[in-house]
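Heads up, the chain below is alone and in the form predicted on its own; it's given as structure tokens.
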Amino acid sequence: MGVQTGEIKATVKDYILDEFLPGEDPEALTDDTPLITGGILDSIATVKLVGFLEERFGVQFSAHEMSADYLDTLDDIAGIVSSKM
């Protein structure tokens, strides 16, 4: 099988939380968290999160992917990449 989803989501949670937002309760980040619209993650983050999501997972997005509408919650990104691999 693959990667299970809730360890996607573990990985990007993780990953955020070291790169975006050192100091915050993990807690605080939860699966439905507003990343994009919520001003978590600017357009070079959200760059910076697709690339390590491609290098880390082996899967390739489109530009029109790197939007809100495909990468504004944990849910979305993981169902994203679970969908690319």
Second form
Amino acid sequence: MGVQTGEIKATVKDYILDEFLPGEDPEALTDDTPLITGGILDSIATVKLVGFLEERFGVQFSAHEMSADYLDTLDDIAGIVSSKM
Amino acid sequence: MHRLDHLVERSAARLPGHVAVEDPSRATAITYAALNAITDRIRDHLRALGVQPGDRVGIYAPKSIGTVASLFGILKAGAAYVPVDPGAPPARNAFIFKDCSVRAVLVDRKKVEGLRGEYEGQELREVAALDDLLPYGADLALLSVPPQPMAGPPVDTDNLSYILYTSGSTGKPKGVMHTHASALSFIDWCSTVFEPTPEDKFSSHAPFHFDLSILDIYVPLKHGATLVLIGESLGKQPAQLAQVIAETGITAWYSTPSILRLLVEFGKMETHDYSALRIVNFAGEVFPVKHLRALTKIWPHPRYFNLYGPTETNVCTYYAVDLPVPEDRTEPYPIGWACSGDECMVADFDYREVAPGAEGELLVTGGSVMRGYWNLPERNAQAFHVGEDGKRWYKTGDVVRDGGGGCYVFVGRRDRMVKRRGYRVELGEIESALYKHPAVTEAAVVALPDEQNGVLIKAFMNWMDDSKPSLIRLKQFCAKNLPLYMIPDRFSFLDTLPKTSTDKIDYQRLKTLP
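Now that we've seen the form predicted on its own, could you pull up the form predicted in complex with its partner chain?
Shown next: the complete complex, the earlier chain at its head.
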């Protein structure tokens, strides 16, 4: 489980850096950096992220999960993805 | 009839030996008597070559006592002057002169060949060298220009005083026509508010093709005060400029906020004595409050005025800033109350007045509004809304709201508002939020069409620290100060933001930058 969330986090982190934070120092994005409440992911970006998670990890999200309550940090994201796998 | 050229004649009769214009860059000055005599001779040269009332005459030269004399000589001949940016390419300036078919041009000798090259097959004959301007550092030639064919209906040139060309969104400059009456409506209002006396010294920082020059030139000369010319290169060197303002004893300053910000940052102003300064006017763009606050700490004693108005209206609203500027204030000051004999209205897209306090486009009618654009009948029809009572309202394109009792608050440009994810986004509001960051010295935001998201918002900033900030930190800062849908998609850092020839941020150029 621990190894798995670590891999999920690394994959998601790379995706977010590439897609939404081009040029950012990877170290600046930590496991608890607020993504949605911190202004990094807006509503469209959140939808794109969920699309990526669904395709990459073969999981399904319901509409109510696409919010800061479930997806605000890399920790949150790894947690919800691994619970669905 | 009330005319601009009478202002200098009257002051010359009253105060012949008083200094009318001072040029610190060339260490020269001219009295009212001498200025009046030279302008008479320029008028006579123009008449001799056949210039008639209603004709247009171009001025293509750097700022000097000679260019001040030239524009009064042109006015005395009954013609309208057309000043162009001496640093602009000859092709652009020739376009302007051809567009309004100038009868003659007063041109800096170094620019003659370039201009001739743009009039292929037509002779620009030199009819006089204006030698009596040489002692004042101006080497001007008077060229006669053959008439150009003009399409469209005839233009009403009666009592035109000047035509200022502003860059149009279509890329072709358009000529804003003012009459003696529309200029004086503004100048006479300035008299009542600024109460100039012959002891005053007014700055002339703006170039003469920029509308700030109307206050600069005519208000002091009307009252027998002294005009202090700030030449093109001095105007861009804050340390020297700060020294000149102090040493010449300027009492009334007028410029864009950009210049004042540069003075604060690089002027070493604490080393100079500015006790003569009693008025600071600014206009042309929003003054970010943090920079205004910094300025008022260095210059605590003058009165500060925010003057608002597009070239098309002269200054049509004004706001006197109360000092001190509160430490926690971040919202820019209002543009204020109607002035210059004008009336304002806030209107919806159908040009009906909105409810008090609601946002809408600012429309202006009254004494200081332009006659129209030169030879652009369709643009003129679009530029004005004609009310049921026949009043012509100029549509400023600026969105404002009445903050109470007719004190207008600027919200943004109509064309700087974009829809994003269904929300209305005012780009200026994003800029105001970025300015709250202590390391941001300049900020400008543009919106570009984007296939994926509809619109892409890019922020350009000048960042005070050497190291670029973390994008995450920056987004977090924005999230604290803006709704999430207003956070820029991209951030770029520049040493200095590109400026137009009139020292405003050049948004068109920013849109082309990566």
